[in-house]
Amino acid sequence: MPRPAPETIAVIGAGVSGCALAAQMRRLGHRGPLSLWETGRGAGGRAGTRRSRQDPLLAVDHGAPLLNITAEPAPELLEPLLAGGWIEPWSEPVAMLEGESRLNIGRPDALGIGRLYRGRAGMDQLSQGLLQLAGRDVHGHFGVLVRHLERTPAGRWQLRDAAGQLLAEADWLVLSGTLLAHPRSRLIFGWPEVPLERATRHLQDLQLAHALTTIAGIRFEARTNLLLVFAGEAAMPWRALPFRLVNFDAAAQQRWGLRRISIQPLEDGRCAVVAHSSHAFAADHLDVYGVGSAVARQLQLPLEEGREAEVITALGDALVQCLAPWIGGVDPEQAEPRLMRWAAAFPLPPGLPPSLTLCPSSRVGFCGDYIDGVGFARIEGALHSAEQLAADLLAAAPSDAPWRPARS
């Protein structure tokens, strides 16, 4: 009797939860096969970086600008990630700013506390490293989203574009984001349903039905990030700061609209710098997605050149008069200005406890940095998340499952 084909694995977003999923299932021996899909142009999510073909030498970490590690034990991948020079460890001043324009250098918030580390030559470098961990046999596809999800007779996914073309089918679903689990698509987007609860609405899955519940009731921050690049002069006040990144506590947040700065010195001279806006000020422009939406542009959601202008002034003209005493007069301008904005940058507690990350009866589960734990919100929680999910996909697997591993 032939044995049945191995069972298939469907992982939606390629951040590192998702990239650090596929890693990590590699590495506990599973051998059936498994895809990404992600809507951006290649793994990394919010810890990705924005580089060019027409420029080689530009790369600027538009999101996470470095991780952090506070508890033991660490991810079990975070060692291979190291030994493979994927991210290294990261040491350069921070600083805080306090009220209007008071400086306390070597001041760190949540984001500068543990053992710090980065991606070598960029951030995205951690989910191309848990790409490589992972194998060539991953199949990653990038620049494509995922809009429904439909469950067939037989208990399969299927993955479906905006359209309703079929993209492809799975034995299980993996959701290492929110959005198709959580109302704010409905918000944003004007979706009439969550894609999720629509596809199990009649399977009757309770720990499903809770861990749905549970989602929806998450609050996330967003984010409205400003990317500059300077060249030449320009960019010579921002290498010669004695520090590569700025917090802004409540107060200063509140008068700037502003979160975190990060300074990048590149190769060749010039200088990146990524304001992170306040989540009050993403909050007031959440319909300002920025030409460089994947998302908008797959679902064709109108871009407001005009709207993108004003909340780049608006960010540029903060950042330049609140580090004015030591970056002097600036123009944001001549920095080739760039929008990125993720409307939920950073979950809230409570998060989704672990008990309802794994749904054996739907064939559904969740990682990503909203899972309740250490590292909630950050990247930390990510690999966590990750590697606990890989441990438990596995354990649910019947013992003579071809794509379970043998155990010694």
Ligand SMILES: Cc1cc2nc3c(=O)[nH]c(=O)nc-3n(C[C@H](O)[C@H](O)[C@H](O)COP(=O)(O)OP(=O)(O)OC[C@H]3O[C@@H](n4cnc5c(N)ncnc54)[C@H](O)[C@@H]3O)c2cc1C
Given for the second form:
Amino acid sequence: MPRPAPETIAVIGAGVSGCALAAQMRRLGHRGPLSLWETGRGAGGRAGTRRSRQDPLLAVDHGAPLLNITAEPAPELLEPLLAGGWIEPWSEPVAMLEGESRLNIGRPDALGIGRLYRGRAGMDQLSQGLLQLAGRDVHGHFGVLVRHLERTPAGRWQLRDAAGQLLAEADWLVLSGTLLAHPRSRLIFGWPEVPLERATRHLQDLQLAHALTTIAGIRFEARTNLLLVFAGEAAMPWRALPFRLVNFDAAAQQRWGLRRISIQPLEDGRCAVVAHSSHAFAADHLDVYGVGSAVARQLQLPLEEGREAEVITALGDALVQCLAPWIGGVDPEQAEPRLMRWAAAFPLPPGLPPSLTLCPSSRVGFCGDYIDGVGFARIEGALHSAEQLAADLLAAAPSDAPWRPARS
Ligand SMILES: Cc1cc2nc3c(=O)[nH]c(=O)nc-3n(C[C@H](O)[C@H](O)[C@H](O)COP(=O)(O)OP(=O)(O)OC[C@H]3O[C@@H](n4cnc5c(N)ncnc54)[C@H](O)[C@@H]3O)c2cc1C
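Please give the corresponding structure for the form predicted together with the named molecule, as opposed to the form predicted alone shown earlier.
Shown next: the complete complex, the earlier chain at its head.
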């Protein structure tokens, strides 16, 4: 008798959690087909790095600049990532800026406690390392927005693009981002329905319905980040600053509309500076997408250069003013300013409870930083949630499934 085809898994999203799921499935012995579907140009998601083919030494961490591990046991994937040289400990000075322009060096915020790490030569190396650990059999598809989900009468999952073209068919579906399960997709893309809700309404899977209602209730903090790259003499004062990360306390956020400044010296003497806006600032400018925005590209939105220029000027002015006591003569216009808008930068609690992350009857799994638990809304949580889902997926597979590793 021919062997049945191995059960297949389609993972939507190649941010930290999607890549970690693939890596952990392989580490636990899973050998069946696994595909990753990502709308961005490369892996990384909110822990991504802006790169340029024309400028190979450019690497700007436009989302998370670091990760912190706050609890034991640490995610299991941390050790192989360190051993493989994909991430490295981070021990640069961190400062807290207070509303009256007082700078407190050495005072971390919630994203700076515990053991700190960063991707070696860019945060996207964390996800690249995870893909490496996942091995060659994982098929990554980049620059593809999964728009429609459908269940076949045989209970398999179909992924389709905006034109309705079939992208993949799989036995299990994993959402590592909330987009296809959250009503914000209707606001952003004007979709009439939430794709996963639409595809599963008739299934009468109460656990999945509960998961979808919970996800629909999750709110997010937004960020609009200003990316600058200073070259030549203009880079020197930035590189000489006695800190690499500045967090803003509540009064400082209100005063300048900024939440954080990340200073990233580049190998060739240039210096990238990323000013993260406060949530309030980002919420007021959500309709302004950066020129590099994947969402704007997918929506084929016309570029509103005037609006973008206004936001760049506002964030640039705030940056110049708040750091004036420590660095003068800064001209953001000379530093190739760009915007990166994160409408859903940080999920706010409560997230999705771990008991709802695997819905075996519909063969749907969820992982990501929106899962409740240690590291919620951070990379630590994205890693933990993926490791847990990998173990749950393997435990849920029928014992004779060809992709389930043999128990020793
Ligand atoms: C500005 C900023 C600063 C941050 N700072 C820190 C920090 O200092 N420390 C820290 O620990 N964390 C930080 N974070 C949070 C951290 O980045 C996230 O917790 C982590 O990256 C989440 O990973 P994830 O895989 O869960 O989600 P994501 O990175 O969002 O990955 C989901 C992926 O799915 C893709 N996707 C979704 N839907 C579809 C679809 N339909 N089709 C195709 N692809 C799809 C998305 O493009 C995305 O790449 C920061 C985040 C931001 C935005």
